[in-house]
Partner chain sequence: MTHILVTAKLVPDLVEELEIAESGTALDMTWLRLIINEFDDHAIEQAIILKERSGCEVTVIAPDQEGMDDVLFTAAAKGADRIIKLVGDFEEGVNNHALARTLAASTKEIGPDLILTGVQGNDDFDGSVGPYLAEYLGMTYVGYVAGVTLEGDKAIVHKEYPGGLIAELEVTLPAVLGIQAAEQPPRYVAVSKVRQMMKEASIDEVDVLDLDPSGGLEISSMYLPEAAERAEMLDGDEEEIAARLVEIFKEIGVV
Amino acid sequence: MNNDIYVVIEHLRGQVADISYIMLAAARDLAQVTGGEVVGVLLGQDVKALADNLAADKVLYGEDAALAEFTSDAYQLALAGLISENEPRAVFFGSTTIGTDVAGVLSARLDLPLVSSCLKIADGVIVSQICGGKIMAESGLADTTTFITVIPGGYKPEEGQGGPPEVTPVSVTVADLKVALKKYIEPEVADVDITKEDVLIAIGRGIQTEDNIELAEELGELLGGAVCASRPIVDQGWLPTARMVGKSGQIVKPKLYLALGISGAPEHAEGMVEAENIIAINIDPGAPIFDVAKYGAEVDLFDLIDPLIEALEEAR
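Now the structure: this chain alone, the form being predicted alone.
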């Protein structure tokens, strides 16, 4: 086993995902303890240029036609060979639909331990956010290669940007695949593109009923923004999928993100943690949304929203 920290770079349709930069920043903290290098693992076809902005000591670039588009089994096969051959100290995956799919199966296939939901590396200790952010668990590296899935919030993407690193081509084995990507199905065009809004009024379970969304819309109109939501709101059909923020929805970076009645679970935080200013309104003082918010109020949103609307109307 060597002391290097591998980071599996997530990218889709020619763009490196922010979680990849976040993982590189976390890997740097861990590498300072292990004494190894930060090594990006970039798989794909004709995507070598994506390595240019990765803050890694070096990048292993595995190219194959079967890796041109992501499929879990192709990544599993390619990574299984690399990891078994090189035995890095740890391998970082994103706590995303892509990363968790690959990491979970590889952990079982290679019989290697997996630490999930890592938020931060503190002096070599892996700090994980579990139970919706209500519990912070600490763990260390196992005696063998350790897989770690990373959630956003502990690092900023720009901390993992830099380069260009040294890029080393590596041979990967990808054969006898059972799954192939046929095509991408684009979502329907939304009435509002929340990724381009400077102000977002985000609603969660605390809004209670569909009728109360009108209050959020009124507030959004006064602030010059749009209404978005956490998954429970979309799952009930109260707002379209294009308005959902989080792991399964949109990644947004507005100047103001006003979270009304949102608990702030990691799946939601992944989509909004990079907002310039996050203001959280939640009656639960232990809600994890307060961990990422710049300002917060521990009150029932209905005790605050009406006076806020009145104050904005008067200010107009």
Given for the second form:
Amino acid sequence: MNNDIYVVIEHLRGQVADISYIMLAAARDLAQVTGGEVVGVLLGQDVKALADNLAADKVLYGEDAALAEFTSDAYQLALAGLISENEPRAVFFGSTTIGTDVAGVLSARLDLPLVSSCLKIADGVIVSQICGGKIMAESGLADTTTFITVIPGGYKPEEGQGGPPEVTPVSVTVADLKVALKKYIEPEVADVDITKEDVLIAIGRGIQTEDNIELAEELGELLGGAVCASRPIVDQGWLPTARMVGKSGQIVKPKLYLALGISGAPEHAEGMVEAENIIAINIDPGAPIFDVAKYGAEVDLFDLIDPLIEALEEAR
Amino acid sequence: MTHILVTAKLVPDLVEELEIAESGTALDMTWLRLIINEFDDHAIEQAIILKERSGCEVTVIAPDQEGMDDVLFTAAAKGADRIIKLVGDFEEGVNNHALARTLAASTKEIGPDLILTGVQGNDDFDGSVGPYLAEYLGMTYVGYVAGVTLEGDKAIVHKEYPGGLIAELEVTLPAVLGIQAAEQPPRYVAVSKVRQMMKEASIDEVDVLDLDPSGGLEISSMYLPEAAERAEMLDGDEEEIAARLVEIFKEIGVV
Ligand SMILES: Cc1cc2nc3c(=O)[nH]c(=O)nc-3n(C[C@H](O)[C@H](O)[C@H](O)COP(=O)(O)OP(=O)(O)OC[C@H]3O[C@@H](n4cnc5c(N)ncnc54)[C@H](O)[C@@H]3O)c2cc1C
Ligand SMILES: Nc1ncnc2c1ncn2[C@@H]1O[C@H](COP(=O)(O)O)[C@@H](O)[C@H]1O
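Alternate state requested, the form predicted in complex with its partner chain (shown: the form predicted alone):
Once more the chain from above appears, this time first in line as the rest of the complex follows.
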């Protein structure tokens, strides 16, 4: 095993994902402790230019037609060879729908340990955020190559940008695939573009029923904004996907983000932490949403909405 | 007939206050309320949908944790044909490597064509069960799936990509799919129907002797996030909070 830190670069449709830069920043912190280099691993076809902006000491570039689009088994095959041949100290993957699939399978295939949801590296310690953001867990590197999946929030993407690094082509073997990409299905066209609204009333599972969404809409009208939601509300079919904020939804930066009955799980926070003013209403004083909000109130949203609507009507 | 196996586990209810055990490296289990991992609930729903659509056989398998019988009988009430409980030392919690190994051992005897797991659990520290299970069984894994259709020895799945993009993938069976969301929200079953199942259905028990957690990293320290950057909390009754909120709206310039 050597002391290098590998970062599996995620990219989709010709663009490097922000999580890749975030991982490079985390890898730099870890490499300073292990004394190795930060090595980007870029897989794909005709994507060499994507290496240009990576803050890595060097980049390994594996090209194959089967890697043109991401499918987990093609990536697993390509990476399994690279990792077992080179035995880096650690390998970073995005804690994304792409990276997690690959990291999990490779952890079992190569019998190497995996730490998930790493937020940051502090003096060589892996600091993870679990239980929907309510618990922090620390661990150290194992005696073998250690896999780490990274969530956003601990580093800014700019910290992992730089370059251009030296790019070394590597040969990868990808054959006998069991998963084929048939097509991409584009996100539905939105009735309201929540990324363009100044005011967002965001509702979560605390809203309890579909009928109660009316209350949020009434607030939205009074404040001249739109209603958006956390994932469970969309999974229930109560609001269209285009209204979802977070990892699988939209990234919003309104002037006001009023969160009603949202716990503030990392997957949700990812989409709204950059809002100018976050105000959270939640009955649970331990809800992680209060960690990202500017103002908070520990009250039942159903007790607050009527007085709030009245106060707003008076103020107009 | 396609045989679908669904795995389930219980996870901490995050609405409750979580406390750290004296060891400082684990959750305090004493008052911890466990609920079904919501993604497992979606996996059960997706299996039942496939059964209704294409006549599959559905088996649900889960470790013995307090409250698991209810979850299994509920699955039976929804339409699961067989419910199995792994009996062993699960009360203090096991890591996902160990869980996947015992699931893999039992799965070999059941011989499913398709396995659905919840895509992750809120307490996963060492990765999720699905990919490990797939690998221990030599099956293909695809996670973050929202929508499954069966076509012969293939599954057509919708996998979520970042930014709301969906990839339609053709997956050769046997495979393990990590379910993010079923095609429709998990159905509700009346308590009376679950009670009836407790009388009619029975849970098959499989003894698990050794749990092998190797491959999972040890947690060296566990704590609640620091409260340093907490929100400024607004005090008073609802009327006072409402009045203060309107003032803040004015300061921000949205009223
Ligand atoms: C791959 C992946 C992607 C994901 N992507 C997203 C995403 O894009 N967006 C997203 O939002 N989630 C996403 N999630 C889900 C995320 O992990 C959380 O499960 C989700 O954000 C929780 O939504 P919630 O806060 O509405 O519900 P909960 O976590 O259940 O929180 C409800 C909150 O409401 C409060 N509450 C209840 N009743 C009241 C009341 N009467 N008054 C006031 N407060 C009340 C409770 O105290 C609680 O804090 C994703 C998960 C995965 C695995
Ligand atoms: N080929 C498919 N593969 C997976 N899921 C599908 C497929 N077609 C439709 N779905 C899902 O099935 C649900 C109903 O879709 P539809 O068939 O368009 O009515 C939607 O939630 C889709 O995500």
